[in-house]
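Here you get one chain, nothing else, as structure tokens; it is the form predicted alone.
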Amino acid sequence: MTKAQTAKAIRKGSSQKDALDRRQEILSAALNLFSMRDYSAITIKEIAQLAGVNSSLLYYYYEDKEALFRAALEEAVGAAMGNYDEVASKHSEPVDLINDWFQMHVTLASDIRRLVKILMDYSSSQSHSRVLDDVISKFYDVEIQILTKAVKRGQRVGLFNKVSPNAAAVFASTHLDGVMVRSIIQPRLDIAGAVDALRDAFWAYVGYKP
């Protein structure tokens, strides 16, 4: 490869990286706004201002605000699934895994609240996407699978009662969503205390005494 070809390749790679960085900055700005205010009240201009780019540039990456909203939602769901996978991969003991899973919702409360707020807006919107519906379903399916397997392992070694593992997983998942929704309605809610109380209720549900 000649020096000119090498320089061209470097410029191309640099421009591609710049484009990816700019797209990520736009997504981050959109996520922040969508998590704080209603979808209908947010304008492309506001997102562009927060991202530090010209409004017209947003249309280069996304067809419209709806497309940007969908991309932001997919980004938030993907990040949450990555956190779930990380917790699941760290533990072989069911109690440790479940404890860490609850604690993750305290440590990452701001990110999870942001996701829940966006999910609420999406569920009440008039425009749904089959792709996004599948992404959201997979997100909850992964969460339920992780918890169900943990409960089954606990039952095999005699730690938990013979309750339905799936029902126990749904109980924890549903009520944790409830904590996050409550914290959106009442920002001063003690999330750590609420999660601890739910963890105690979950241990009682499966018959485990810490």
Second form
Protein chains: 2
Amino acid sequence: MTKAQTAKAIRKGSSQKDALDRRQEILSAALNLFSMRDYSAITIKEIAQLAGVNSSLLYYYYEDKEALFRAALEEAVGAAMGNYDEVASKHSEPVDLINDWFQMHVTLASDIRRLVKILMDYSSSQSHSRVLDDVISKFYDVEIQILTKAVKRGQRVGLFNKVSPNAAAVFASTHLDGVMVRSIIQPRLDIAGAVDALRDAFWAYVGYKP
Amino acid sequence: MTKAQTAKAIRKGSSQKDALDRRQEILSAALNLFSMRDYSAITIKEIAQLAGVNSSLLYYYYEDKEALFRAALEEAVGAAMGNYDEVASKHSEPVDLINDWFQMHVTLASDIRRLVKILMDYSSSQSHSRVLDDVISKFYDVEIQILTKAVKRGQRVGLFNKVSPNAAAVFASTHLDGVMVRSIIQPRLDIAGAVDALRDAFWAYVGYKP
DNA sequence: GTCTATAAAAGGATAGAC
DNA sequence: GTCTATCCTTTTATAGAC
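Alternative state: the form predicted in complex with a further copy of the same chain, after the form predicted alone:
Every component of the complex follows; first up is the chain already shown.
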């Protein structure tokens, strides 16, 4: 019995669920690789190898390499969106929410860094899809809205000064992207320290004394 | 007479200088393309076409594709370093220097964005060279030192509060990278507006009232 | 120096057996 | 569903003429 046959034998039975698993395995392998290096630097065979399947199988589950990339990007954005919603719905108090927001970027730094990397690669690629463009827009909108709301709440209860809530939100969001990028270019970067500095600056910006 | 022969005839005479020009033309074409898309997405023929020469000629001037990429990266960093030094040596007054520093990132946004993109591509590539790693480290060191010095001077003359000058410098530098990245992912981003917000936050952070 | 021609390898994608 | 075999195209790189 060959390796492949053994594997097949183990997975025998409900073939529907297997297919979903396999699809997910391939997607996961693709996401890992696409977020490490560039789209064109990743080969179909490499993805298949990481997923532990034959490269032809990728064409059974996905139309072509680009479709696989799109699926991987949507997956990454969806996961991040989930984290965002979780933090947002956990806090009613604006200071706690924003502190936790910053903390999340330290804790999940490697995931968020991957997302930023993959978003950059997509943005500087030729072929854009309307759907993905919308997904990405939506994603940043959600982030900005969560932060904007928090700043507004802080102003309403008299904790923060009268700055533009939207500007403050864009500011924090942009800086966090900067931290992620800098930690790609300079892997030695002290992410926690960089986020601490952002926290100090952000509170100074909105006029909050911790 | 073919096109190529005509071009050759025009360039007749001192062949030494011609070689330098041609070398530069190729390098310039490579830099343009490498900063637009990823290393692996750019082909030798594409570079040659943009430079207006045959693709084989690239191997006369550069050992291989990687050597050409390295040269392009050094060129981009060198150019940015030149801009940095220029702004730094123009000001003795810290507030002016920092304001001009921010302004430079608006004015030269497309160049700096390209640099950030190419630095990211290099960082997430497999093959690293000791020389390039050092060039990049040096580059960020120079930026941090210029800003750190300015903050220290501002503190000495009593304009700024007692914050860590290095932390303030890293903060500004990181945020500017964030602005560049965000403007890649979202081309609609209002760069001038984003830098304005940074300016406000930075002055709040160091306790300066403009 | 610059080009033509071409070798050599790699990568994406498909046909078809099982 | 998954694999083997293979085709086709692209791409890097070299040899050699001019």
